[in-house]
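Taking the form predicted alone, here's one chain by itself in structure tokens.
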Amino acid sequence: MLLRTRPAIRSSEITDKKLYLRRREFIQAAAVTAVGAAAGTLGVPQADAAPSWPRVKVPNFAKSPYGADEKPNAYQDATTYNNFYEFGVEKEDPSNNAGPLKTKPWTVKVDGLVDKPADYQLEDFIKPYALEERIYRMRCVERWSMVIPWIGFPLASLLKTVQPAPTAKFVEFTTLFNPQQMPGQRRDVLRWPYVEGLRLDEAMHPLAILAVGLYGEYLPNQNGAPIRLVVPWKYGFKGIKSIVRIRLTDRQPMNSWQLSAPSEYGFYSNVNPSVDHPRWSQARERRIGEFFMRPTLVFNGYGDQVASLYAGMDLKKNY
């Protein structure tokens, strides 16, 4: 019997690597610097080198009111410190290893319990929908968070186009499987290809989007190019990247982390500070670029919009 094991949590997985390396420097400085002066320097990462991947502007998108009062993280934070196990398990692996991924041409299959199944070329897949920028708080199960300006369109818009059958209850998403381009898939870290799922009513919620860009530009490979899911009230691993298939079904999909470690990861994966991961508390989080931790918000702060989806459910049991 083949057993898959997850890498043990590393300090770099719960703290911005730049800040982790500077902790001793901060403590030494704090001993000789007034508190007020020291506070002004907290969470200021060192400048990084210019990115080596192509940066292409998205030509037409609208600004939405979502997150307009939020301060986004730096572009470099979001593009060099993230999870994408298809390219490696370390936070810097995606930005270092995702260059060979070919995103043109790209086909997205939509099938299952829909009235209008089809194989779409990416350009045709996106064309009917107006793109807009939404600034969302994003929370990782590893206790770190960011604020990212995504560019995309509501997943509900696509679902209305393909017309789910009355028996459809769930939406299943699948990532590209190509070990030649995705070296992480050569390792038995997860069952490949990566699969995620939502309940249909979750997928139809206006906060759930299919993203094609961030920071005014098309997605770089390491962030899920050319199209990915963003569900801001759930932990980040629900945001499946480099999607090639969207299937509607009457059965709850088993997502990849659920298959790999069912005692640690459930189907819903809603941000809930009262449900600890078996190996660490979820009550607090560290915003990348900040030194001090902050309280974790229920549903990542989007409870007013999404709590009704889970009325009557035991959210500790349905984690």
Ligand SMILES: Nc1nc2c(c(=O)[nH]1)N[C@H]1C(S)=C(S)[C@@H](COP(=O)(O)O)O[C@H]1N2
Contents of the next structure:
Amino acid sequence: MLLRTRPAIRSSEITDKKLYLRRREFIQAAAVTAVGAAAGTLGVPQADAAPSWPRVKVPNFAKSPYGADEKPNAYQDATTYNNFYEFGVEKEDPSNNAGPLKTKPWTVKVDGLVDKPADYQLEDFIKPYALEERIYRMRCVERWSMVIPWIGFPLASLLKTVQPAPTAKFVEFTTLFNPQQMPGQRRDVLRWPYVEGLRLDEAMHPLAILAVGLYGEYLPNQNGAPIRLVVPWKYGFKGIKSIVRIRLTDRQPMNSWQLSAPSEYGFYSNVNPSVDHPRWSQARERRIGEFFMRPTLVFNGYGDQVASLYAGMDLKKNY
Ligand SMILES: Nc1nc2c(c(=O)[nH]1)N[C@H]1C(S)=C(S)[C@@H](COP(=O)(O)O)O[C@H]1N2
Ligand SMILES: [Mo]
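May I ask for the structure of the form predicted in complex with the named molecule now, the form predicted alone having been displayed?
Below, the chain from earlier opens the complete complex, with every other chain and molecule after it.
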């Protein structure tokens, strides 16, 4: 993504797999060396270090037919190659820095144009909904992709509960603002807190989910604990993490990336191989874990389900 205050593209933004792997090996080697040195066993080879974050199984969830044909990425990829600028702009920063984020207790405010505005404790917020696993292709605007088995529930189920007023046309989401726990918020790489939005009909689409877990476990902090949005036909930045507020509105929300670079990141951000990012082509992507790039699919391959939402719209203008 763009850091507007910087003159050039950060190499990390378009890091290819080889570089990523090399860097990861280097970091792991350095970590092993540090651990070994501390333990006085320098030189003894170590197995992959156990993750430093807690891994807690989600007790009850159904398998859904979504994505059953896709091979998920390695857990390690999904949990250590992240974008979560509240914890730093490098891919390994979130998994290294998000540990101290306190996700209990957690309140989600639902307000704006709804019949039932409320401040929910997270447990109450998710309790009414049956959790299910959805294996989704995810595509970052930076040209890498992954397949992730999320656990969550349809955003539409929540919206039906809180009952949008007839005048509501959009849903706005906001991430926690807490510079003490989110060190990235002490620098202005983006205007904080992170905000994202969907049109109400997009938000009601059955593919849009609120996720609380991945790989059978509750979300690690770096993936947006305790609750985040997943919209698989859009670029990854629409999938806002660590949500504290959901507001129904009659005006199109200004999302953080559009605010930061309007010519590069629009409101819609539908995955579209024929609309290039101003600084790179979106025609192909690198699936993390694969060497060769593959063609990018329109709507990230979910066109059969979602294209009708955009019937008659010029998707070059509405990027
Ligand atoms: N609050 C917040 N949400 C965010 C981001 C962020 O920096 N802050 N990054 C976005 C981007 S660019 C991507 S690609 C996805 C990455 O999600 P993942 O790390 O779980 O794969 O999160 C999105 N949600
Ligand atoms: Mo992204």
